[in-house]
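Only one chain is given next, in structure tokens, and it is the form predicted on its own.
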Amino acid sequence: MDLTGQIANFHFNHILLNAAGVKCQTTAELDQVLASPYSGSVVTKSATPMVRPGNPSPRYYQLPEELGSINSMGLPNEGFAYYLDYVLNKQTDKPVFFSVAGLTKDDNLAMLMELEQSDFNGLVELNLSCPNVPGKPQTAYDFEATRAILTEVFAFFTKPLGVKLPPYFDMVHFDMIAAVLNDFPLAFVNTINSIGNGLAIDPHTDTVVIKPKGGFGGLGGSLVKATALANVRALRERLNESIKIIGTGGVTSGRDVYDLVLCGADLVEVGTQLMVEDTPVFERLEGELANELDKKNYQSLAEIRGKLQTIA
């Protein structure tokens, strides 16, 4: 059965990696998913260009299963120079995808121009995502502030690059959000980030679960699926055919990486269910993967890759 994927000359023999934020801080997380024989890939912890300690803890909390997770971690990382080490020393023969997530424009443009003219051959994520930074708003849902930072960026970058989104509610936002990406040479799109500022109550203490901003976090796990579902199908219904997605959010079983093929997903990230199982969930995943195919005769993800249907 044929399991893989491709974005740009990148061949993935699986679909599955790690999301940005979970289990790929330090090397040894990072190593630990590419040693995975079911991960197709490591994407890095989004990198600001100095270490980062991140917001105060608590600032991850588990929610029950059938919800998911709240967190307000705060982009904790340790420096730009550390995962280029990484990247630039690391043998392996699976793509490797290298986050950035600057605080300002320049942050981002210096960091990508050091990747640029660096010896790195692997594909660059622009986090424009960001929802639990105290003070600093989303890039991505500024339209022109996001057309602006590719303008500058894909004026010096020829690696492979992609953009980190967060999640969009309004048809109009999809309308516009991909005007702008379409005019730019992309590899893929990542969606989605988490939905920010949700907020949480312990009942036994009637207090919030996270510290950072009063309690206000991002949402990811179970809770967020129809919110991805709707983001990679509007996208892929939207974006130039040579622009990849990455689909992300939501996926606790093998049905639910189907569903977001189904509507047009290249690649699927793991985040929260990450969290919870470690990097075993994702041979469980494509096995329950492999049994919807199955059971639906299909022989590879192609066939069913975007073929979501609507009710007439």
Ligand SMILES: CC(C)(C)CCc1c(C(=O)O)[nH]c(=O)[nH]c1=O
Given for the second form:
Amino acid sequence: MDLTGQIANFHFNHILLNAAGVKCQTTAELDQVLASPYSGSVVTKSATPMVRPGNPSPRYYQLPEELGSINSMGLPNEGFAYYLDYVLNKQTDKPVFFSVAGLTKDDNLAMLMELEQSDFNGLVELNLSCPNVPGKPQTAYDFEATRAILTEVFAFFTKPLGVKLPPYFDMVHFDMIAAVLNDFPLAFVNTINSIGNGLAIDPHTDTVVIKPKGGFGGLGGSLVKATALANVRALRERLNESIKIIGTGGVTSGRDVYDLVLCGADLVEVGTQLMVEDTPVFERLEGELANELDKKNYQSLAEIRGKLQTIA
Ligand SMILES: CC(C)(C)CCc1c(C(=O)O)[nH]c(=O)[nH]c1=O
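Could you give the coordinates for the form predicted in complex with the ligand, as opposed to the form predicted on its own above?
Shown next: the complete complex, the earlier chain at its head.
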């Protein structure tokens, strides 16, 4: 059975990997994800130029009844140089994703310039969920700002680059972001990032469950699946075929992986469920995915990729 994927010139023997932010802050975590026989790759925690401790804890919380998670980590990471050193020296046959999330456009441009001039030969993911300028929405919700930064990036960047997008909830927004992205030679789009600024309450104490931002945080896990499916499907329908799609959000079973591939995903990332089960989740999910394909006598993911049926 062929459970592989392709982005640019990179072939992935398995389509599952971690979502940026989960199991990818330290070299030990990155090694563990890569060492899993059932992961196809690994993505680093989104890097800023300097080390960041991130927000005060509690900053991550697992919601009850396996509904999902809420987080306001605040971009804790070991700093750009740490991850560049890792990807340059790590021996692996698997393609590696390097995620960057500068808090300013100049930070992003500086990190991308260093990656461009380095010997890194993997894929780069620009996290557009980062704030643009104070008082304005995150970059990906500011279509002109998105066009502006991609214009500056592609003036010098020649390696395979993709963008990590927050979810959109309006059909016109799908049209608008696709119109921007189709103007650039992107290798991929990764959708979705967490659903921004959710709120969860501890019923025993009538208190929010995370400390930063008065309890507001990004939502992940099963409760975001329908939004993830919609964003993968909407962007697959709108983006040039040359722009591949990484489907992220709401994956807790092989059926969820299957559904994202049906919507058009070339690779699939696991966040909240990887926090729950650790790296054995990759083997479980791939086994369940194979069973889903078997049920319908499919031999490869290529037979179902993008083949979601509508009702005539
Ligand atoms: C939300 C930002 C802190 C601007 C970027 C990092 C990030 C975080 C984070 O580090 O809080 N959490 C997410 O769910 N998605 C993200 O992209």
